[in-house]
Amino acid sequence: MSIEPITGRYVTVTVGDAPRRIYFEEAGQGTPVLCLHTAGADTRQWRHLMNDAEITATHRLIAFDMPWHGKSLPPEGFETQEYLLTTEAYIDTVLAVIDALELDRPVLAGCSMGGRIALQLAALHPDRFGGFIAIEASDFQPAWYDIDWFHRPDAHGGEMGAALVSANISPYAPEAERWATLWMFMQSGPGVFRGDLSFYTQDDSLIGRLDRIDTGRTPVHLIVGAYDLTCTPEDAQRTAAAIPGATIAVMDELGHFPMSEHPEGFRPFFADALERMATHSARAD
């Protein structure tokens, strides 16, 4: 038997004048990197990397459930409210977890709606971060599905998710890691995936915000699989051409959630990303 070195923890943080109750993990020490979820899943996502005692000697990895999302629970009175994220509430609550960890310039890497999160934070509040690792993010993706299927009375929204989902997992990821990946998308709460898929399909604020970004100060890297359906590596390209300096990476075995269904696989572009990010602060300092 063997117990894993992942700490689990509760902070109460304030988000648009009301508290939320949000559950992250943690494993490692150094230089600490914030770890955003994909929409409609949860920390779990990212349990390989928190577990490799190569990258944990170095870093600090931090990954949160969002509020809905894995062991946060919605807020009080969430019956009466349907819940639709908002560009403006996902920045409120990274900044917010950030200050009640006291985290001093972390880097964030977030994986789909984390990735776009954390290009809209480049743009707008780089001087929070120490680098950006944007994995499976592009300036803006309309949906090619109707987002309602995923919260109606006659159909199972977790089972409907997973299935959508399913054909962004490249067939490379082992067949474990895969199921395990859409388990996560079966488990996720009524409305929970469509409210996340309303952020990620119809906000498209971030296409005029790229030009802000300054990788001078801040690297930004992206990384993309090239089974991505969702975003594809043209769409990642598109993005990191619109912003100088970013750089980009293909992975040409993987899918949308690199970290969780093939881990082994999306390591070394990880690593690398890190390493771009510690070259830039050496550089910086």
The other form holds:
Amino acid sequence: MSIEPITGRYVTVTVGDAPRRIYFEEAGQGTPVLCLHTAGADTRQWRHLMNDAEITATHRLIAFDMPWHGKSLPPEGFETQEYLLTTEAYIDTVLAVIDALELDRPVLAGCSMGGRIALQLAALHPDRFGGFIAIEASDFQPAWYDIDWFHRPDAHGGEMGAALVSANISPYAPEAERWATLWMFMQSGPGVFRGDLSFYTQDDSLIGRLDRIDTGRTPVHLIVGAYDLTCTPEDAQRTAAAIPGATIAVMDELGHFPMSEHPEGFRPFFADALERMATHSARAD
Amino acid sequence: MLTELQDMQARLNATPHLLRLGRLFTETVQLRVDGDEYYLSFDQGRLVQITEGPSRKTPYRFALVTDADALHRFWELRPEPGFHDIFGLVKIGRGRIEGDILTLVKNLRFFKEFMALGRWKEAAA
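Form predicted in complex with the partner chain structure, per the form predicted alone context:
Next comes the full complex, this chain leading.
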């Protein structure tokens, strides 16, 4: 028998003028690292790193399910709402969680849409964070698919979404992790993946904000997988080039969900990113 | 190419989970490779007929248009980035989807796993 060190609890925060009951998990002690999942998925994407004793010996990893995702219920009245994530609501949610959990300038590690919002926060609220690890993140990605495919009464959006995003998983990913990663998409609530993609593929406001990011104050490190068709290495490199002082690492054998699809392959890149955050912090002190 | 497709047909028809996934898929798909047409007729997930073109009279639901080099690179066990998925081929300009793409998307896992059956041969070689 083995009981994992990850613990999960709920916290209720206010976003806009409404309460949101949010599920979060954490493991470890030390520098707080707030981890954001991708579109159409949840906190389970971070399970391997949260179970990594070496990383959690010096870092407190915290991950939460965005409202509508995983174990965070949609808000009251959702049955008549169309879920469409916005930059503003996403930012408000992240900041509300930081306040509720009393996190002191955590490192923000986000993947895909989580990486996009990490860069938005680097531009708009850098004082709240110790650094940014933007994984599979870019300034803007227009859709190469029709987001409406994933919310229809005559088909299973989760299964279609999983089949689509499998295009972003590396052939080097272990089969068990590939399918565990896809399972989260299969489980995604109706319209949730579409509502996330609405934010991810239609809001290009980050482009004009990249030059506000001051990496002298808070470091920004991008990580991108070569097998990511959605945010390609070229997309991430273009984004990094627009942020003076940002650094980037390309993972030759990984895809769009590196922490979940291929934990062993991703680990050294994440450890390197944490080291970069710590080095910057030590210099600032 | 016909031999490869016939091998894939045999594998599909002996793969229970794919037949289950494709049980609602009764369609003809055109595969166009370097301009050569192959009409793949599926019946409840089973590939029942492969017909070589050209044909202007064979209706098909959607088509995957690519070239033989791209397809063989797609069938490698660990394809290079872009060659690892049919949408990757589209993204890197080595493939095109034509026709009723929604039908493809509704049966995407089935069709992708069918197309990937060519990888078994590469593994055995």
